[in-house]
Structures are given as structure tokens and as C-alpha cells.
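One chain follows as C-alpha cells, the form predicted on its own.
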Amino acid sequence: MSIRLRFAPSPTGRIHVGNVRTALMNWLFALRQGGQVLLRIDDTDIARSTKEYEQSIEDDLKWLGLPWHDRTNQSARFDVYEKAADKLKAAGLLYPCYETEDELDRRRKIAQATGKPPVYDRAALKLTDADRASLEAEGRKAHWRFKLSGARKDWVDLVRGPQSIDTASLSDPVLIREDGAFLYTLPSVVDDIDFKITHIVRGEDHVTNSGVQIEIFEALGGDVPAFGHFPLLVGADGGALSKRLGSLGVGELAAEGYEPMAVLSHLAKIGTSDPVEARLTIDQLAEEFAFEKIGRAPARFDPEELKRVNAAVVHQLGYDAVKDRLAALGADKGEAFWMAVRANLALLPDVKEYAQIVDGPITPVIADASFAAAAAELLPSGAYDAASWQAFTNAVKEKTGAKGKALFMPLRQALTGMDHGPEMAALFPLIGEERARKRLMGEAA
């Protein structure tokens, strides 16, 4: 059997952290299974979605490197839910009803007023063909709900374990609205019928739809895929991450520096009983995941941790790697300054800091102008290479008397204007004898 998954966004915006990680969930167990993903647009909802997002989602799942085996547009596939529908309707199990929302909304209360479920009690059942006649003469459009048939379904949940839904506690859903538009549901399980897809791997608010959808696959004669509903994301707090993931899109964290493998370790890594580390590879993610790994608490996602993450994926990169976005950045002074001041970084944008020091100019930090000037007289002539550092102050240790922190800390405050911060070994020659000169007399340069 040939394993298939699929990814699903809705084009009414950008993708997050959230979505990334069901995306993510999919191409990595299909990865390790030799399977394939389809990337799914489900845009039935044409008022709200746009070609804009459409192409910020393949963009996005492109920069996290993250390749579809397939695609396709809900929006082309009207007429496919269409027949589907009609099958539905030929066996009974799609049936019209036109109650209005302010009246489901009263027959619920009263239900709960009562001690009964708030269930849908399909009264359009009972509505005789001049019944729904006469409604529509009013004016009324029918909606479209499916006949659940009441019995408990059953199956073994990919990260869950078993999972039970008994029908009869749910209302009968509505596929197909007043206006004629299709909801996800039916949409959904055609297109997983359609390009036969396996496994749906998606976030845990799901499990009770699942119960629904199994019998919508049956009634259309589909095999009824597996199912894994992990947990969801919540802040490092504990607490809803919802109102947060706005500034969590891929297009933000993106811009603000972050590497592809960070983001895709850090969300691969939380909420299972594998250490967040960085991994330089998808494909190493791909062969440690494991659905049994996968925790039933919610998985915190902690945008400090994610920076630490990154850090450790930028201190592995080589100069080839980043050169070209170093020149973007106006950064790129070569490989060795690149390996001087990686080990530094949180984001690479952090290397314009390491870079303004080089070339400067910089105000250099002087607490004793006698010692720095005495330091200036000592500089080595020429140009300066890796045993420079260490033979210039040792020549200041000599002279001065000055040793330990008392010697490497006022010299790096006077030749980088920092208190921390790369090796000086490996700064000090890229600085040079011009510019060290004139920091160390107090010159911005």
C-alpha cells in the first residue's frame, strides 16, 4: 500500500507555528514510511480566500523545505462534492432542513432546560414534501444535513491509542449551507477518497469529527483512512497560544532571522519524549519521529527555547551556507570572520553587530586612557594573523603588570566597544593595526 497523506490550509491568511507543525507531522511520518503528501488548498470558502495567501503557503512551506508530491484546489472540485452529494441524497442519508439559526438556537436551550443533550432532534424528518413547499415559498433555502446512523465508532488512534465516538450523542451535521456552499467536512472526505489517502494527521480538536467523517467515508464506499490527533500547541505558560500566533507566521519568524531547520526541529522535538534539540536535516527528523513518542499534554511552544534551537543550528553552518545572505545583509567579510564571530549568534541579522566592529566606526569604552595608551605603543606593525593576539598582550601583560580579566577586559572594551563577545584571537587581525591604534587612543574608528 502506498502511503499518502495531506496537508490542508485555508487560504484565508498566512501559515503559523500551529499549522506548520500538523504540516510538519504529515511529511515526516510519510518521509519515514516512503510515503507522499498532498498539499490540499481547501478554498471553498471563495469569499475569504485569495491567490495572495494561496502563494504565501506554498512560499512558506518551500522555506521550511518542506515538498508537496501533489496538489490541488478544492475550488476545482465543485462538481466532484456535487455528485457525492447527490449520492448522499439518493440513499437518504442527505437530508433538507430549513430551520432558521435563532430557531436551533431556541430548541437547544429549551433541550438544556430540560436535562436533554443539545441535540439536533430532526424534526426536517418529519416534513412532508408540501411541508418544505410551503416553506420555500416563504422563502426558505434548505440546509443540508447528514443522517448519522447513531452507532459507536471505533479505531486506533496513531498517537491516541483506542478512540470510541458514539454517534447518537452528536447532531446529524450540516454539510451544504443555505447559500449552496459546502462546509469542510464532505469536501474534505471526498478528496481523501479521491487521492487515496492513508493517514489524516492532524490536531486532537478533530477526534470528534473523525467519528462523523468515518461514516461519511462508508456511506460513499472509501476505505476509511487511519487517524492521529496529537495534542496542541500552548505558550510556554501553559496558556492559549491562539492570540499569539499572528506574530508567529513563517513570513515573521522568517524575516526576523530564524534558520528552517530551527523552527522545524523545535516544533518536531516539543510535546514528545525526545530532547528539543537542532538537527541540520529534515531527513534526520524524519528517521528519529515516532507517533509513540508523542505526549498527550499539550505541547509548549517557548519562543526563547526556539531561539536556542536556532543558535545551535547557526553555529553549524558553514561560510558557504550563509555567504550569500551574509553579502544581503552587507555582512559577508569572508570566511574567517564568519567562523570567528558564528559561535556568537542567536540569528544570523546578529552578525551586522560583529560586522559595524570590524569595520567600524565604534566608540571604544576607555576606562584607564594611560594603559590603553600604553597598549597603542605595543601594537604589532603589519598584518596581523593568529599568534598576533597572544604575543600583543603578552607584551601588555609584560609591560603593564596587568594580568587576567584586568588585561583581556579593557582591551576588548577599547578595540570593540563590548564587554563580551567572539574570540579576540581570531577578531583582533580582521581589526587590524589601523583601526586597533586609534581605538585604543579613544578614536571612533
Second form
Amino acid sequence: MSIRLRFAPSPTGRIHVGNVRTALMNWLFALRQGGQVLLRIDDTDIARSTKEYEQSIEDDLKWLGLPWHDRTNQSARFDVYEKAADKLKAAGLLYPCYETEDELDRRRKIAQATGKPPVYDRAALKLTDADRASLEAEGRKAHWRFKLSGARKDWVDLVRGPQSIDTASLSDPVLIREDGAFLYTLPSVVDDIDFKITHIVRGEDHVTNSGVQIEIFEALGGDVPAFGHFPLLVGADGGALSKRLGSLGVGELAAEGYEPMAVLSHLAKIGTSDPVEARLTIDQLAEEFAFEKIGRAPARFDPEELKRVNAAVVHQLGYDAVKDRLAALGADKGEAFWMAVRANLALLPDVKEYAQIVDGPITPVIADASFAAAAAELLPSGAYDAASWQAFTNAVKEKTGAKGKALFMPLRQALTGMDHGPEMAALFPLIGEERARKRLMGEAA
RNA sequence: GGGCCCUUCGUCUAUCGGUUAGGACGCCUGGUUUUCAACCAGGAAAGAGGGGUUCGACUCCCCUAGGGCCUGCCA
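Show the form predicted in complex with the RNA, please, because up to now only the form predicted on its own has appeared in this conversation.
Next comes the full complex, and the chain you just saw is listed first.
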């Protein structure tokens, strides 16, 4: 049996870190098993879904490097869902209800307040044909609920182990809204059957859904796939993911200069027994992926940790891999420049700071003007190479007697305006004699 | 209110009754770089609290505290 998974975002917004983690889990397992991933656009809610968001989802997945093998839109399959609904109705498993949302809401609140479970009482099941006719005559439209069996549904979860959901304690799920729109549940199951999905991998917020969905799979005569529910993300403080973080989009991460592999590495490793370390390829992440490694406690999403992982990725990026992006940042100063500065970057756009040092103008930091002036006198003339820095600093040392930090720090500060940065030997030839002289003399250059 | 899940170094975690409680990131120290950063090495650092069960508990059970999820005509 070939392995097939699916990623099913709803195009009602950009995909955020939580979505990416779900996508990633599916891709990694599929990759590892030699399976395929279906991109399913869950756009049953016509009013909230947009083509722009749909496009952004595809763009974001491409940016991340997660290519799908097949794709579909639920909005193109309403006739199929219609048939499935008919089948359930014929089996007496899908029944019309006429309560309004307000009524249901009120009942739920009363039930909660009196300590009773807020479960739908199935009043609509007792309606006679005549009752229904008069309700319809009043202009009421039915919404349709799936009749749960009341039995326990069991499965062995890929990450949580044996699970058992008591459907007797659940409300019969509404499958079709009053306005005729299909809710998430039925189309999802129908598609999982039609597209021969073998594994459903998603966040643990769907655990209860799985109990319900297993019944619908069975009612429709489909094969029940394997389920895996991983714990959700929480913020760095262990509390619920803040709104800002939870909605942190792929687009924003890309705009801030994060590397796709950093985002993927971080999201793949947090909450697992593997160390949170940078990986350079998705294949590598897939090789290391295993459901058994996923913990049962929520995974912490810490932007600071993501940044560290990002730095580790950037430090390993070759010039060819970043040339175009450097150019876009106005910081393509050649391979020597890139190799000199990359180890000092956390985020690629940080490179601009160092490009500035090479290009100028920067304001030199000079604590001892006479020392700097003396150094300026000793600047070699002509083109600089890898050996120039040592020749220069040796000359300054000889002349001034300064050595170690007292020698190097003032020179670094004068030449770069900063007290930290890449190896000066590599930077020096890129700065060149003219700028070096001006900066040592205290001029912005 | 009910259901499900979780709680080990600062962080993410390993341990499936007997371990010097291991690793990774961070931190500290050292090395390298005649400077800083980067890099490399070493080090410090942990079982929420309380009861049981047991010869023996991080591990099994119960309670308390704390956290996450579900309980929608959202997905």
C-alpha cells in the first residue's frame, strides 16, 4: 500500500508557524516512507476563503521547500460531498435539526452553568414529519447532524499510543450548515477516502475529532487511516502561544530574512528527543524523523532559539547559494566578502552592516587620536591582500609598542566603527588603503 | 462543569523499578584567532509538592499545584 498523507490548510489566512509544523510533520513522514503528500485546499467556506490566500499558501510552501505531489480544492468537489451526505441520510445517520444558533448557544450555557455536559440533546430526532413541515413552513431551514453511535472509538495513535474516545459524551456534529454549506468534517473524511489517505498527522487539538471521523469513515464504508496527533506549540514561557507568535507567518519570517531550513529545523526538532540543531536539507530532517521521538508535552516555540538555529544555517551557506539575495540587499561584495562575514551573521540581512564597512561611509570610533594617526602613517600602499593586515599590525606594534587587545581593538574600532566583527585580515583588503586612511584620521568614509 | 494529555539541568529532552540521571542549545571556563565575534574543548547545572506500592522509584498508583487541548452551524 502506498503511503499518502495530506496537508489541508484553509485559505482564510496566511500559514503560520503552527501550520508549518503540521505540514512539516506530514512531509517528513512521507519523505521517510517514500510516500506522497496531497495539498488539499479546504475552501468549503466560500465566504472566508480567498484565491489570494490560496496562492500565498502555495508560495509559502514553495519557499519552505515542501513540494506537494497532488493537490485539490474542496470547493470543486461539492457534488461528491452531496452524494456522501445522501448516503448518510439514507442510512438514517444524518438528520435535520432546526434549532437556531442562539438557542443552541443558550442551552449550552445553561448546561454549563448547571454543571451538566454541554451536549446536544438530540431533540430534533424526535421531530415528526408534521413538525418538520411546519418548521419549514415558518421559513426555518435545517442544518444536519451526524448521529453518533454512542460507542467508544479506539485507535492506536502514532504518537499518543492507544486512544479511546467515548462518542456518547459528544454532541452529534453538524455536518451541513443551515445555509447548505459543508463544514470541515464531512468533506475531510470523504476526501481522505477518495484520495486514499493512509495517515492523518495533525495537532492534538483534533484528537476528539478523530473519534467522530472514524465513525464517519465507517459509515461511508471507507478505510480508516492511521492517526497521529502531536502536541501543540506553546510560547517560550510555557503559556499559550501568544497571538503575535501564533500568527507569525511564513511571509514575515521570509521578509525578516530567516532561512527556510532554519524554520524547518527548529519546527522539526522542538518537542522531540532530538537536539534542536540546524539541518541543511529536508532529507536530513526526514531521515531523523520518527513519531516515537515526539514528546507528549507541548513544544515550546522560542523565537530566540529559532534565531540561533538560523545563525547556524547562515554560517554554512555557500556564496553561490546567497549571491542573488545579497545582490537584492545591495550587499553582494563578492565571495571573499561573503566568506569573511558570514560567520558573524544571525540573519542574512545583517550582512548590510558589514557591507557598509566595506563600502562606507561609517563613522570611525577613535579613543586615541595620536595612536590612530600613527597607524595611518604606517598603512601599506597599493593593493592589499591576505598578508597585508599582519604586515600593517606588525608595523604599528613596532612603532607604538601596543600589542594584543590594545593594538587590535583601537584599529578595529577605527576601521569598522564597531568593537566586534569578522576577522580583520579578511576585511582589511576589502576596506582598502584610501578608506582605511580616512577612518584612521577620524573621517567618516 | 466534563473529557484527554503533560510536568527531569535555564531550554528541548533520554531514562520504559536498581544509572556517576545521558545528550543538545544556552551559560561559565579554557584553547585558537598576536583583538572581539565565529570556531573548538572542558565544566557547572535537573526528577513540581505530598502520600502510597516496593528490598529499591525519575520510572507504577493516588492527591495537590501548575500547564496544554477538546467540549462550535471554526478548522
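Residue numbers count along the first chain shown, from 1. These numbers come from a predicted model, not from an experiment. C-alpha atoms forming the largest set that superposes within 1.5 Å between two forms make up the rigid core.
Engineer: Once everything's superposed on the core, is Gly115 shifted 2 Å or more at the Cα between the two forms?
Structural biologist: Result for Gly115: yes, a 2 Å-plus shift.
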